[in-house]
Amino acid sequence: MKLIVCGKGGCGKSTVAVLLSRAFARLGRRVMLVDADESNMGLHRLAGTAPAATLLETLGGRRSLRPQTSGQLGEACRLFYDQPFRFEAIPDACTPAVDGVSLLKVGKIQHFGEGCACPMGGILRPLLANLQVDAEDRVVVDTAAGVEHFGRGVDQHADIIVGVIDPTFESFKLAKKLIALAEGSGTPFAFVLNKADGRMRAGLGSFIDPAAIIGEIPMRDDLFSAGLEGRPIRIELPEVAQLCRRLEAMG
């Protein structure tokens, strides 16, 4: 099963993606957490993995994604663009693992003037389209903030889209947009409330149908501190375990 986690910047996508990945691993699933946010430099710390090369670097960098004189992509990229492949084909150098979760970073903006993030987005779609998963495999994609991944057509290659909503008016408004975009992709969609309480549920009711919400993660000091300090999130929450089971039922 392939899951895309999305939402506005600061809503807690990365926290939710790590919590889901670890909870799936505790259920005995083989898990790959995909860092598809080119501006997030700290997901590996929340996941507890060692720093590693990005997939873009491993494939030869930006130049390898440009057609060569023969009109073909660089040889290192062909696997991800032209044919189905499995977890095992992804180089170990860019998939460090801890506690049953492998982390794959697609690409990062590293230097001033290096160009836009289009190559990173360009890798993600064929990666998800061609990656073959078994029944017990879980791919959890932490996307960049906003809706660009919908514009690129990435979400049609996922099994479920998980929208994360935090207690802000901007997040509530984006939730309505996410519903419309998800319908266009044809991919099942559900919401998770982050830092949830009764006031949030009451305010959100005028924006989306409460039936679209399949899970809630309460505000917790330990989660806040882990995010603030860049420490691994190793917290077990019954709410997240229940959310994993609901997502598996949807998939």
Ligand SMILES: Nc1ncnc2c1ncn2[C@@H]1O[C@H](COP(=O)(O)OP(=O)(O)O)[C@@H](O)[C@H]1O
Given for the second form:
Amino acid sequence: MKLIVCGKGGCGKSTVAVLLSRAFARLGRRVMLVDADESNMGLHRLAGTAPAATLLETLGGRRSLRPQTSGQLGEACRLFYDQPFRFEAIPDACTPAVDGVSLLKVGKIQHFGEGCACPMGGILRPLLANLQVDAEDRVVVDTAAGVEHFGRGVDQHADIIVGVIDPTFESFKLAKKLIALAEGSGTPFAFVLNKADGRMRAGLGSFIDPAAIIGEIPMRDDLFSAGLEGRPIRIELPEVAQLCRRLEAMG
Ligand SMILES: Nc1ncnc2c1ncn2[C@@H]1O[C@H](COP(=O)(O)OP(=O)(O)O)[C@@H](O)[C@H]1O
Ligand SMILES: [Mg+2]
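Swap state to the form predicted in complex with the ligand from the form predicted on its own:
Next comes the full complex, this chain leading.
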């Protein structure tokens, strides 16, 4: 099952992606957490994995992707673009693991003026499309803020789009837009209320159907502290275990 976690900047996508990944691993699933945010540098800290090269670096960097336009991909890149492949085909060097969760960083903007993030998006789509997963495998994609991945046609290759909503009007508005985009991609979607506040549902009601909400994660000091200090999230929450079960029931 492939999940793509999206939502407004700061709503808690990375936090929720790590919580879900670790909870799936506790259920015995093989989990790959994919860091598809080309800007943020710290997902490996929250996940607790060792720092590692990105997939883009491992494939040879931006230059290695350039031949894509002429149809002459390097050997490594061809793997991802042209044919189905399995977890094992991804170089170990860019998939450090901890507690049953492997983290794969797609690519990061590192230098001033290096170019746009299109190569990262350009890898993510075939990665998600061609990666062959077993019934017990869970791929959890943590995206950058906003909706660019929809524009790039990534989401149609996920099994479920998980929209994270925090208690802000902006987040509510984006949730409504996410539904329209998800419907365009033909991919089922579900929402998680994060930093949940008792007043949220009343406000949200005019934006989305409450039936699309599959769970809530409260505002918690331990989660906030992990984010503040860049520490691994090792917190086990019954709310998250229940979310995993609901997602598996959808998939
Ligand atoms: N349920 C929560 N309770 C407390 N703090 C949270 C919670 N979820 C996220 N945060 C905090 O909110 C901030 C943004 O979270 P993050 O996961 O980085 O969001 P995003 O990936 O959407 O930008 C971080 O400081 C994080 O620690
Ligand atoms: Mg994030």
